[in-house]
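Just one chain is shown here, as structure tokens, and it is the form predicted alone.
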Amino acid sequence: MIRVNEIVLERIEIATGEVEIDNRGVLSDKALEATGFTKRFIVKKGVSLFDLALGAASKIPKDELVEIGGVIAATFSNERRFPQLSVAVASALGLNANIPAFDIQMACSAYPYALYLAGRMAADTGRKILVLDGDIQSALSDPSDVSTTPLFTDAMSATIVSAGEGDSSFVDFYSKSSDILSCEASGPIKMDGFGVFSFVACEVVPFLKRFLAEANETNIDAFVPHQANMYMVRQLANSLALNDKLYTSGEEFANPGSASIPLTIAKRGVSGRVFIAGFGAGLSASAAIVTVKKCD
């Protein structure tokens, strides 16, 4: 466990694909019931990851943009090797060129990782950090793979992060190499559904239980995990005795990758002390307890 300055999420803006896809008739009734994903959203043809990211970040008021002292982009689907997504968006927003901007390539567990880095930067510099997290997964999906492709939504989040002066947050990580969820540079995304379920049940659940025990925090207001499958998420919350704290958005937006966490926080109006957890491709898992400000 790593103890850090309080990580404060001051604002989260979201952009999703504009094309709604009905999964009924594509997924079996059993798969629909298990995943809970009756629909998903993908971008229109020609829309890039940069377009989606700028769409989210542009919703941030200009008076808040001037306070940003760094940009971190967490994604695995950038079509361009460089300039990095973080640099391109920072430039498009008119941010000062004398600030750090860099990308990290991660999938399901990316958001807590990015928040950890943003929190450290915010604490060290006294400036707010913009975290871009999300992917265009449809570009890396095989349309003929009806067991995987109907799960994914295209989405991007833009989070303003600061370092608080109050309580500390707790951040933890887990990394293990495996091909049960993999993707080559040009796609497609490949997934062994049973293997992922086993990973969550056998490794993620104990990992998160240890995290909560070591964190020893009694005032958690909400639990927002990555949502690869609604049945799996409910089982996870039950295993952690957090059913009454669970917030989800997969019923409405399917699986937007690591952006499922900020999307849920924004769409469900979650605030307070929030336990977040990312897990999946890598295999990787990450967890943190952060403070989310209540936005107007």
Given for the second form:
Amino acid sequence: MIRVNEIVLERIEIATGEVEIDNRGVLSDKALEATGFTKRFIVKKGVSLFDLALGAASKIPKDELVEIGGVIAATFSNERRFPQLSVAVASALGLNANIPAFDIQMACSAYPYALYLAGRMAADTGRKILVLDGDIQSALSDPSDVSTTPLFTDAMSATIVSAGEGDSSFVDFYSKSSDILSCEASGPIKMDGFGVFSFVACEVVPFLKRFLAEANETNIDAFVPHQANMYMVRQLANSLALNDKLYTSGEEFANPGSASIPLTIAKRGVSGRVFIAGFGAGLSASAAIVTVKKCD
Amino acid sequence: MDVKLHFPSEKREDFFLLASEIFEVERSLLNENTRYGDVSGWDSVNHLRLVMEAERRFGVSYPLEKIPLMRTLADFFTI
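Can you swap the form predicted alone for the form predicted in complex with its partner chain?
Starting with the chain above, the whole complex follows.
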């Protein structure tokens, strides 16, 4: 567990795919019940990851963009190895060229990783950092694989991060290599569902319990985990005794990868001291307690 | 640490009938000692189906950390 300066999320903007897909008739009744994902959203043909990212970031008011002193893009689905998504969006927004802009890749665990880096950069520079987090998962999915494709939504988030002067934030990370969740360069995403479930049950739960015990945070206002599937999310909250703090969005937006955490915070109006947890490919897991400002 | 699970004893036969239905095997093939993989229908997907349906029908709650470790039908009664 790493104790850091307060990481403050000042604003989160979201862009999702515009095409709504009904999962009823695709997933069995039992799979619908387990996942809770009755619908998902994918981008229209021809929409790129850059388009989706700019769509989210462009919602940030211009007077807030001038305060940005760095850009981090967390994604695994950039169609192009370079130019990097962070650099492309920074230029498109007209940001100063003399700021750090770089991409990271940690699949569904990425958001807490990106916030940790952004929080350090914000503290070091005294400026705000733009975190872009999300993916076009549909482009890397096998349409015939009902164990993966119906779960995934395309979405991108844009978060403004600053360094606060209040209570510390806490972050922690966990990883071990496994092919039970894999994706070659051109796809498709392949997943051993029960293997991932077992990883979450047997390794992520103890990791999160240790994190909470070490952070010893007594004032958690909300718990926002990665929206992998609704049964797992509810069971996870139950294991951590955080049922009454749990916020979810999967029942409306399915699984948008690592963007599920910022999407849930934005769409559900979450604010205060928020415990977030990511987990997924690597295999990996991440946790953070951050401060989320209430957005008007 | 073992978690005590209260599975109503009068419902145990109903549980075996549920497992028989989900695994698509004769009830006579199942008992408390039946292990994961002993019958072809008890695979990973049906394991989770049995967990979820048992929780709903019998009012029990299995700790997430224990679910992958439940390897005999007896494990559904006590953990």
